[in-house]
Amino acid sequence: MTTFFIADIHLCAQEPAITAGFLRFLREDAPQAEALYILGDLFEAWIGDDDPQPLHAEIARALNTLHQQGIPCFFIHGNRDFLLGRRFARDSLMTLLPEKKVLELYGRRVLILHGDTLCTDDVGYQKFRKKVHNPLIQKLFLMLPLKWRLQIAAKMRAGSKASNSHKDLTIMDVNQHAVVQEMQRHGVEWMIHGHTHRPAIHNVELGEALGHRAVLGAWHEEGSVVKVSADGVELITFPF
């Protein structure tokens, strides 16, 4: 059996090719897995489960169908869709997980997370993240009219793009000390995450032991999946 991991699909109405590729993946590839884990940023933006975009309903139906085929889907929030809530989870039959989760897979202990919390050198982003993950701020934001939330989200995305364009690329990658610290704290030999859009499998020195970190790619021009089985851990890309 095999377990699939994906992240950073960034679905939005403006990118129909990505949507089509993801739906094909759910129909043709995902049913081969024992389970599917989505490690954040399934959507480019999420301003509340009450957003009536047809795309959201289409994706919920496709995930629901996958579940009906006996393939459970699990979700960890990303930095783009951290407001995705119980209503969408109910419609899609997707299980919401905490931001860090340890899995026992085929004799391996694996820590899964979105990955943005590992980018500790990006101090500005970490401060912003702390603010928007405040439950009170989230509650107040979700009480606003949908039109206002759309405007605020658009301004925030534009501000984020402008800010990132001036940042050193190195600070937007993970901090190696943070990686080691998390792996040792959770007692794992494997970590799987997304967020950085830098697909690779890295060796990680864990004192006297050797660990491994699998990084998922973003679905900008091709799909990216980490497949975990009894035989090993494999990072795969495929055309839409």
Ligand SMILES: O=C(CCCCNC(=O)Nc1ccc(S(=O)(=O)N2CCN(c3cc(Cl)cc(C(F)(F)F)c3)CC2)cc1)NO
Given for the second form:
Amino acid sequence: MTTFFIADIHLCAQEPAITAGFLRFLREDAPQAEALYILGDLFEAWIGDDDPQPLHAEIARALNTLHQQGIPCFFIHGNRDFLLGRRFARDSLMTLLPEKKVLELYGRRVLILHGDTLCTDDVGYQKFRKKVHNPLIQKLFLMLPLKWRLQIAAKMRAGSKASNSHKDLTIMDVNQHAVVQEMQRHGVEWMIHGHTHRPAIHNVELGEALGHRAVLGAWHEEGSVVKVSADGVELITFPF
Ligand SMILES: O=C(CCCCNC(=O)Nc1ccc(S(=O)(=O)N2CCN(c3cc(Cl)cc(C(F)(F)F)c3)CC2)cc1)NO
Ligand SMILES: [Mn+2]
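Right, and the form predicted together with this ligand of this protein, after the form predicted alone?
Below, the chain from earlier opens the complete complex, with every other chain and molecule after it.
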């Protein structure tokens, strides 16, 4: 039996090839898993479950079908789709998880999270994150007319593209101390996350023990999945 992990698919109407690749993955690959965990940034943007984009209904239907085939699907929010809510969860039959969770998989303790909270050197982003994760701010934002939310989102997406371009690339990677701290705090030997778009499996010095950190790749030109089974942990990339 095998558990699949994916992240950073960044689905949006402007990238139909990624949508097609993801739907094929759900149809042909995901049914082999005993469970599918989506570790954030499934969507490039999310301004509320009431956004009537056909893409959302299409993806919800495909995830719903996977669940009906007996493959439960779990979701952790990313820095893009952090507003994905109960209505989409109900339509897609996905179970929403907290921002980090320890799983016991085949005798292995694994900490799963999106990964943006590990980028502690990116002080500007952590400030932005704190603001938009404030429940009151979220409530107020979601009360705005959809039209206004679309305009704010368009501005912020343009802004976040610009602000990331000049940032020293090392800022956009995880802070090693934050990684070690989280793994020790939760007593895990494995960590799986996305967000940095730097797929790899790293060794992590945890004092006397050796841990491992698996980073998922973004779905730009190809798919990326971590497969965990009793035999071990594999990071696989595949053409859509
Ligand atoms: O991305 C990376 C690299 C790191 C990049 C970090 N930057 C990043 O994440 N930017 C970003 C994320 C989401 C969107 S958005 O369009 O989906 N959308 C915008 C408006 N949102 C909002 C919500 C609330 Cl509660 C309150 C407000 C308020 F108050 F500002 F109006 C706005 C909801 C979400 C746009 C940009 N790695 O993966
Ligand atoms: Mn991300």
